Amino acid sequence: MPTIKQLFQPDSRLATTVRGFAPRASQTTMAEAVAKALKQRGQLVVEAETGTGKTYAYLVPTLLSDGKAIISTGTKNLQEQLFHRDLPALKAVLAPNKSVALLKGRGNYLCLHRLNQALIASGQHNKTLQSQLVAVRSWSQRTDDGDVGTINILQEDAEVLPQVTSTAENCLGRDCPDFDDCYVVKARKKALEADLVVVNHHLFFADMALKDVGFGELIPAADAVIFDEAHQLPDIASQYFGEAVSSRQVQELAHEMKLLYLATLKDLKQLDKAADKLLTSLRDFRLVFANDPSRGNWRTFRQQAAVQAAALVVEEHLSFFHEVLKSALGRHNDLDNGYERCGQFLHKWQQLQDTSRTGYSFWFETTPRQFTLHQTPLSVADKFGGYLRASNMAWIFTSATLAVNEDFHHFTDQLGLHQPTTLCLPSPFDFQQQALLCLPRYLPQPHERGMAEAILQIVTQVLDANQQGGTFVLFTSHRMLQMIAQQLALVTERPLLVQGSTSKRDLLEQFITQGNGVLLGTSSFWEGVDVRGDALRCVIIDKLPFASPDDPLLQARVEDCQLRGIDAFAQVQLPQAVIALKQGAGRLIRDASDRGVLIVCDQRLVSKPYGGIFLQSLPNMRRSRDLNDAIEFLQQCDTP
């Protein structure tokens, strides 16, 4: 068996048989470190900048190692890419006998029982939902794996999907009449038997937190866990180690019980009335918040008398609904399951009214019609770090953005990692030749009124110069995005693609197809987007991506730092913003032949002492304060 180093040579089996494989020194270094961590069952943290080839660097040693491995990604796109493109190519060459499996969250799989229940009550649904149900029923007769993502005629947010998929709360488990044919059960069984399983971070932490009944056996069976896009882990882990209850969850339960009354338990009129009262109280509670979608501090907000009164009404009607369900236990499996779920919602609701507990951030978020209350731990270090120390497994964390000025403490401290091996690998790209970083002079401060007009002028000048290439304009707020989008539509005839107008996937496909489009996006386009070649020649960032000071979780963490005598800006706000900026900047150069300009419209990069930390963390591009230099660079990109 060849060594890892031999496999990453220009004349190796990988180089001669795997299409697109190109050996890189940093990739070999990472692969050897991963192999060592797998063998010693250690902890490894690797920042591998764009172009390193980190995917192959962890897949090759994982395929060659003994034991079971879990690979967790931050996005479904990367999860699909790993399983359908990268893994098959490497597995065929290195480990043809190894079994691999793709496992998604249960919401991605058709629930046969819920489909049947929805079809029985189809007369109660609107025309759109009825039409979608017909399409799902037709598709269900020919699917092999039940993955609803393959129903091409449905949008990602189709109204029918929550009706025909299950959640951890409404799944009947072994009591389900369709248990033997359940797609979730089949997918999990395949995952448990596989040598290598590809999951995503949300699914991983659902398992670790034992929130998803019947799925807690996957992680303990593994010998190694590898996290790609690991920079997302602290925030995702916090979600799963906390508690939340949403009006949508409770409303779905109430509507399910109403349909059960109409279809089966027709003598249980009180169930229908109790559900209606609960639905009314939830709508009334939503009215105590502002009309526009918002996030805020729940601990502070609930001090209002009107809020407390409305919350008490919800609790009373939830308790009554629970009692009505209790009185009919044993009459139907769905009702018994509803009773259990209602009890869980009632417990969480009562828990979220007690905001005097320390160590948590209590916050709310609303949409035009819904609300969610959250209790999020300020730190997951003890719980997650303790889990790692108690396990006899290898733990590998990698991303293009984990370090701040080559220091990993911000990341490792958040997760409670104990003296891991760390590795910071530079990109093989020649950023000095391929890219220019422009910090234009004479711009207003980000908070000043003239900022929107200044950004608009920069964008229009860039578009005039970048005639044959595409442009990303990345924003830290939806408000600024909409302001620029409205003005830009009046002054350019270029294809204008605005986040929110259609799905992220459709926007990217249109952007790449157009070749010289302009895409305006916020946070979801700062990472996980891979556009190569002339389709993306310029990335414009409106300002440094500091978290909003109104963010309740940030407020709680800042307050916690202050109580402990720690500089919250240096320890919390600055590292998060540096990593976010690195992600946004990473959209520009994705290939050795790419060329382009990064423009950051924030004077604080040069006027504030912390600006140097941002600049030192970015790729080593040529820099200029003159926008004309950026325009000239873009014009040269059109020259053969």
Given for the second form:
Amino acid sequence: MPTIKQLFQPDSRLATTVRGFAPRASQTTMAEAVAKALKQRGQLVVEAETGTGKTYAYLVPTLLSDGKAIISTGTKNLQEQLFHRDLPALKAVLAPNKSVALLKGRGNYLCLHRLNQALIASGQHNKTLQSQLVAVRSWSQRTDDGDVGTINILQEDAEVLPQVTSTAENCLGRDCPDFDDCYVVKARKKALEADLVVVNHHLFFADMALKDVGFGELIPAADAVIFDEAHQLPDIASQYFGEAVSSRQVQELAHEMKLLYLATLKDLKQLDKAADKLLTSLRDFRLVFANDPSRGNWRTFRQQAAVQAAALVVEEHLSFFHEVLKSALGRHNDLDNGYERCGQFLHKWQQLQDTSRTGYSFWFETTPRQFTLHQTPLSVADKFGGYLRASNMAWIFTSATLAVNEDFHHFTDQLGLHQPTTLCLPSPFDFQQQALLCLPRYLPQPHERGMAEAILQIVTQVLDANQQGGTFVLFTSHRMLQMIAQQLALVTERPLLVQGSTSKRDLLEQFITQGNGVLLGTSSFWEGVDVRGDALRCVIIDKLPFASPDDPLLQARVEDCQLRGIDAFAQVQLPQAVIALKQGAGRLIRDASDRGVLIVCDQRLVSKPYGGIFLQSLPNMRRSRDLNDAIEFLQQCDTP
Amino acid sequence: MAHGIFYVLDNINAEQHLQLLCQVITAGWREQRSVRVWCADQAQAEQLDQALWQQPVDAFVPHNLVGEGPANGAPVELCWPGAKVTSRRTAMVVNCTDAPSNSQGWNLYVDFVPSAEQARQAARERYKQLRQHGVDLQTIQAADYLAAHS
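With the form predicted alone already on screen, would you show the form predicted in complex with the partner chain?
Following is the full complex, with the preceding chain placed first.
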């Protein structure tokens, strides 16, 4: 068997047979570190900046090592990219006998039982839904794996999908008449038997936190877990180690039971009535919050007598509904399942009313019609770190953005990692030549009125200069986004792609196709965007990406710091913003021939002492305070 | 006791002068925490702003030009005659103009002695004035300083 070093030679078997495999020094360093961690079952944290080729650096040693491995990526798209694009060629050369599997979340697989139920009740549905149902049915006779993502004619957010897929709540598990043919069960079985499984972080934590039936089997069976895009883990972990109950979930249950009454259990009038009362109490409860969608501290909000009264009404109706379901137990599998779920909702609801417990942040979130109550643990370090220590497995974490000024503590402390090996691999790109960071002079303070006008000026000038390349304009607030989008439309003739007008995926596709597109979005566009070459040549951001202070998860962490007597700004807010800006800067230069300009319209980057921490963590781009330098840079990009 | 340093700019080119300014300001921010720099004019202030911004990241100096930045100024504020300057007191003043500085309350005052005769004479006047006010004064050859700090 060839060693890692041999494989990562320019003339190796891999380099000559695998397309796109170009070994570089830092990649070899990382691959060797991964191989060592796999062998010693250690913990390894690697920051590998864009261009180091980290995917191959962990795939190669993983394929070479014995035992079962789980690779977890940030999103479903990345999962597919890894499984269909990067993995096959490597596997063919290195480990043709290994079995590999792709496992997605439950919501991606057709549920035969729910499809049948939906078809029976199809008279209740609207025209669109009916025609979508027909499409799903005919596809269902051809599919091998039941992955609804392969139904080409359906949009990602098609109305029919929730009707024909299951959730952890409404799944009947072993009691389901279609259990033997269940696609979720089959996919899990395949994953359990495979040598290498590709999952995503959400699925991973659902498994770890035992958030679904049949979960909790996958991780213990593995010898190694590798997280790519690992910077997302602390947030996702908090989500899964917390609890939440939403009006939508309870409503779904009520509606399902009403349908069951209409379709089969026609004598259970009381079930229908109890469901209606529950639905009314949920609507009333939504009204105790402000009309506009908002988020806030549930512990504080719940102090109001009116809120407590409305919560009590919901509890009474949940409790009554539970009793009604109990009295009909055994009449139908779906009803028995509904009884279970109702019991869980009732338990969670009661739990969420007891906000005097410490160690959690309690918060609410509302949309125009719905609400969700959450409890989020202040820290996942104990749970996650404890799990790791007890596991006797190798744990590898990698991302382009983990460290703040080469220090990993922000990341490792949040996850409770115990003295992991850390590695910082710089990008092979020449940022001094390829990129310019511009902080224009004489801008107002971020909160001042003149800011919109100033940003508008900058954007118009940039668009004039950047005719051939793409431009991202990213905002930290929707308000500013809308304001600039409206005003910009009046002064430019170039078509604008504005977030909110269509799905994020559509926007990005249009942006890439146009080649010199102008995209206005919120800072969430930072994450996971991969636009190579001229299609993205300039990124303008309105503000340093500090999380909004009313973000409940942030509040929870700040609270936690205060309890422990730690400077929350330096330990929580600053590192988070540094990593977010680093993510954004990383979007600009994706390969050795990319060129680009990053314009930050936030004074604080130069005037506050912490500006230095941002600069230390960013790629070493050329810097200027003169907007004309940025304009010139962009114009030069146009002349080859 | 207040302390003053005059850097003698003999045998120094424009680029070295800018480098000297950056080094003096960086050291000043680290030790004194608040610095006001009086530049000869806005153009010089912007040139200095650019040079400070382009320093290696481990020599980051939080600064602003008058007219931008926090209401009370960044730790290092770059001003020029005629600009709307706040009355904030800083622990250190750097004077790149020909005129005596009227800033007060500083611990450390930095000034420069140009080679050109007229400007040199003006610097001598400022030196004398400060000595009369009992400031503890020192002169340093800029060329020596740069040689020692490069």
